[in-house]
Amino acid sequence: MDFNFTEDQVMLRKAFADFVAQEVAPKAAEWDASDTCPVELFPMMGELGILGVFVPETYGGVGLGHVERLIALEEIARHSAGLAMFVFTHQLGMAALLENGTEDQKKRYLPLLCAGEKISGLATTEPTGGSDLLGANTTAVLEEDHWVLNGRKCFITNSHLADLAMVTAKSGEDEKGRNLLTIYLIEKGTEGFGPGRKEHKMGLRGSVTGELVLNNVRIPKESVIGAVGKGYGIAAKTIGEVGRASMAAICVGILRGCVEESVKFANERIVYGKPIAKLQPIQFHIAENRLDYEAGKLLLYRAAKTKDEGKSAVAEFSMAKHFGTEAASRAAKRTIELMGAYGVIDEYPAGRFLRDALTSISSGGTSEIQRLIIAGDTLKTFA
C-alpha cells in the first residue's frame, strides 16, 4: 500500500502553499479578529483551480479529484480555518451540483462556481437540529409549474454570501408517513428568499455562519436537484463524503500549525540559558502534536483516495472527522501548555487554532453522530 502523494499532488501542494503563504498567512489573524470573509480571494482562487480542482474540465473545473481538493484545504486552514471553512461550504454546494444536477443545470452554474465568479451552499440544518435532516419543517408545495417553500434555515455556512444556495425541504410523504426530502437550487434575489441574523462563532472566524429565510418564495418545477423525494439520500452523502472529509482536512492543517508552532517556539524559548526544546516535557507534548498530526492525515487522505476510485468512504471520513478534530483539540490545548503565558496572547495563534478545533465538533455532525456511524459500520464490516 502507497502512502505517499505523487508527484504531481506535491507539485500542487507547493503551488497552494505558496499562494497561501503570500496572500493568506499575513491577514489571517486580521480575519479572525474582525470576523471578516476574504470574499475578494475567491476569483484568485478559482483561477489557481482550488475552488474547482475535483470538478471535471468540462464543466471548468481542473479534473482531479477529492485528494487534491483536500490538499489545498489542509494548505488553507494551516492558517485560516475559518477560510477553509468558508470555501469547503462553496464546494459542498458545488458537488451536490455536480453529482446530482442536470447537464443543463451544470453546464450553467459549474464554471462560474469553479471560476469563483460565484458563491455557493448547500442548506440543511434548522431549529430541530442538523443532524435530523428527515425532521425538517421547511416545506416545499408544487402549484403549477412552481415551487412554494416557506420556512428557516440555521447555521448555514455562507448563508450571507452565497449567490447560489441547495436547500432541502419537504415535499411530502412516503407510504409510511414519513418526510420526504428534495433539494431545491435557489438563486439570490429570488422574492422572499434572504438571510436571517448572522452568528457570531468562537471559532472558524472569517466564515460567515447564520440563518436563511424562505417567505413563500416562488422556484420553477426544474430548480429541483436530483429527483423529488430523493433529496435525504442526496444531502447525506454529500454531508457524509465531502462535508466531513472538508472538516477532517481542516482540523488536519490545525494540527500541523500546532507541531510547526510548537517546535518553532520551543526552540526560540530560552528558559536557564537554553531552548525549552531541550526539556523532557516539552518534547513530550511536541511528540504527541506530531502523533496526532501524522494519525490524522492518514485516515483523512486514506478516506480520500477511497473516493476517488469510486468507493464509498462514508465511515472512512467519518472516523477521520472524528479523530481530526478531537486530536487537533488536544494538539492546540497541549501547544497553549507548552507556550505558557504566550499560548494565551493574541500575537499567537494557538488560541485560535483551540477555537477553531473546537467549534469543527459540531460541523457536520458531532463526535456522537460520528461514532454512531462508525459503530454501525464496524458491526457489519467484522459481523
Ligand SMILES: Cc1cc2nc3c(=O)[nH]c(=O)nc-3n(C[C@H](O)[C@H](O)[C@H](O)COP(=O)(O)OP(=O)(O)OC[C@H]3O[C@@H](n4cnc5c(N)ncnc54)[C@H](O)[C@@H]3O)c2cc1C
Given for the second form:
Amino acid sequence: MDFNFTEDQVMLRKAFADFVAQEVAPKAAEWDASDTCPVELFPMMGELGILGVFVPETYGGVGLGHVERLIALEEIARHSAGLAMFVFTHQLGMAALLENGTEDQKKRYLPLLCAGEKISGLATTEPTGGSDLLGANTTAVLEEDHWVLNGRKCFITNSHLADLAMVTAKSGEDEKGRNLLTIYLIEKGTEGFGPGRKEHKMGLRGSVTGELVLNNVRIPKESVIGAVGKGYGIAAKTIGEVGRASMAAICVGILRGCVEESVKFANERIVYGKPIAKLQPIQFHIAENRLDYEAGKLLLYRAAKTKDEGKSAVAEFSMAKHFGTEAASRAAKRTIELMGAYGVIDEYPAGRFLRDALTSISSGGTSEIQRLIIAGDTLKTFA
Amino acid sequence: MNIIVCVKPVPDPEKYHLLKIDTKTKRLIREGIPTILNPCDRTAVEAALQLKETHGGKVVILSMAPLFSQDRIREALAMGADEAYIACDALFAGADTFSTSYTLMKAIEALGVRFDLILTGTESADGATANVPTQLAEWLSYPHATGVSDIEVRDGYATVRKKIEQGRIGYRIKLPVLLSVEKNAYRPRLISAMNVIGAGKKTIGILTAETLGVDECRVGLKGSPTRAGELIQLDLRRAGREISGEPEEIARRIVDIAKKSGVNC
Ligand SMILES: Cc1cc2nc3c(=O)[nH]c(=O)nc-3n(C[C@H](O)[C@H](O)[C@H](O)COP(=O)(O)OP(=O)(O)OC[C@H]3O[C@@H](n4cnc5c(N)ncnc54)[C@H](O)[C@@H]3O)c2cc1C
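Next up, the form predicted together with the ligand, please; the one we just looked at was the form predicted on its own.
The complete assembly is shown below, putting the previous chain first.
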C-alpha cells in the first residue's frame, strides 16, 4: 500500500502549478467577474501536455493516466474552477472517443484535441431531466447512409465552443420497449446543429454552459461512437469515471484553496493585537478545512489509481464526487466565516469558492444520484 | 556550442519566514523548508537553452548539492538541458563561496569538455553573495561579466548588456567566457508533461570528492575561510512619540525634531 505520489507525479504537479501561477492565478478573478472563458490558453495547455496527459502517445497525448490528469485539474481548480470545468469537459469528449472510438476516429480527432486545436464536449442532459439519462427525447433515425438527429440538449458545458460534440440520442428500443441510446460525433458547422441559449451561472463562471439544438442534423453513418444502441453504457461509464472524477478534482482544488487562504488570512489578520490564528475557534476552522481537504484528496486519488489499474471505480468516484462537493461547500462557507466581512468581499476568493462548490453539486450527477450509486454498491459489496 | 550552467537548489523564498539561524553554528537551518531551483539560475538555464536553439550544441547542468535535491536538478533537465551532474559528497558540506567555486571548477575540469560558455545566475536567493560566478571564473582563468542580459554569440565573441545606474553598458568578450545572468533577463519556459517524463529517463551523474580528485583542505567547511561574525537581531519596531498641544505648536515641534535629526528644512 502506497499513499505517496511518484517522483514523476510530484514533478508534474510542480510543472502544472508553474503554469497555473503564471497564466491562471493572476486572471482567475477577472474571468469569474466577467464570465469570460480563456479559450486562448487552449493551445498552450495542449503544448504543455495538460489536455492529453492521459491519452497514449500514438494519438498525440503524453501516455500517462487519470491520476496525472486529475493532478492537473486540481492545480487549475485551486485558482480557477471555471477553467478546470472547461478543460475536463473537453477531456470527457476525448475519453469517450479514446475508449470507444474506431481507430480511424481516434487517429483523426485525438491529436487535434490533445493539441488544443479543437475543443470537445459530451452532451447527454435534456430538459426532461439529467438524472433520467434514458428518458432522453432527442432522436436519431437512420436514413440510408445518414443519421438524422432532432432534439435539444441543455446545461451542456462548452456548448458554444465545441468543435466536436459527442451527443446522445435515442436510436431505437430494446425488446422490453426501453430506449436504446447511441452516441454521435457531430462537428461544428454541421447544418441544423448549433448552440441555443447560454446560461448565466452562479459559479464555475468562465466555463460556458448552454443549449445545443439539433434540427434535422444529417451526419454520415460512421459518426457513431462505439456501437449503435450502446450509448447509455458508454455515457454512464464516461460520466461515472471521468466526469465525476473531474468534479471531485475540482472540489479538491477548491478545498486546498480554502486551507491555504484560511491559513494565510488567519496569520495576517490582527485582532486583539495578535493574529487570529492564535484564537482556538479559528484553529478549529482551519483543522476542519484540512480534514475535508485530506479526506477528499484520499478518496479522489484512490479511485483514480483504481481506474488506472484497469479496474472499475464507478462507486469510488461517486464517493469522491459526493464527498468533494459537500466538503468544498462547507469548507468555503467556513472560510468565509473565518474571514469575517472580508470573506464576502470580491477581492478575496472565498465567495468564489462557495459559488463554485455549490455549482459543482449537480454537474456529473446530483448528490441524490451519487447516494443511490453508493448505496447500490454497498448493498452488494457488504451483503 | 557547449554551455554549462551552474545551478543551486535553495530554500523556497516564499517560505523565508520559516527559516531560522542556528545561533551556535551561525548557519541556516533549512530542514522542513521545500527547496526550489534558485530563480536566477532558472533564468540562466533559459538563456542557455535559447542559445542552444540558435547555435546548436549541448547544455550541461552542474550543481554542488546534497543528493536529496536531485529533483530540482531534474527540473533543469525537464526544461530541455541535455545532461546534468551533481557534485555531492559529505566532504562538501558547509562550503562557503570559496570552496564552492573551487569544487565547481574541479567538476568542470573533470567533465573534460571545453565549454564555450559557463552561465550562472547572478546570485543565490539564500546566500546572495554573488561571489561564486567571479570566483569560479578566476579559478578557471575565464574572462567574466556579471548581471548580464541579451547574450548573443557571433564569430567567437559573446556580446552582452548590463544594467548600470546610468543606463546600460554593452560588452563584447572573446569566448570562452563566464557570464552571470540577471534574474529578469529571460523568462524561464514552462515545463511540459512530456519533458517531465523525458527528464525522468535521463540519469544524473554524481561526482564525489574522490572522482574529482579535490584537495580536501579546499572543500566543505574545512576549506572555507569565511567565518560568520556576530548575529544581530534587528529591532524593527518603530518608535512612535505623541505630540500634543495646539496645531501651531505641534507643527513647530515637528519641524524642530526633523531639523535635529538632520533634515534640511
Ligand atoms: C455547471 C454544469 C455543467 C454541466 N455540464 C453538462 C455537460 O457538459 N453535459 C451534460 O450532459 N450535462 C451537463 N450538466 C447537467 C448535469 O449533468 C445535470 O444537471 C444533472 O445530471 C442533473 O440533472 P438535472 O439538473 O436535470 O436535475 P434533475 O434530473 O431534474 O433532478 C432534479 C432533482 O431530482 C432528484 N432526482 C432525480 N432523479 C432521482 C432519483 N432517481 N432518485 C432520487 N432523486 C432523484 C435530483 O437529485 C435533483 O435533486 C451540467 C450541469 C451543470 C450545473
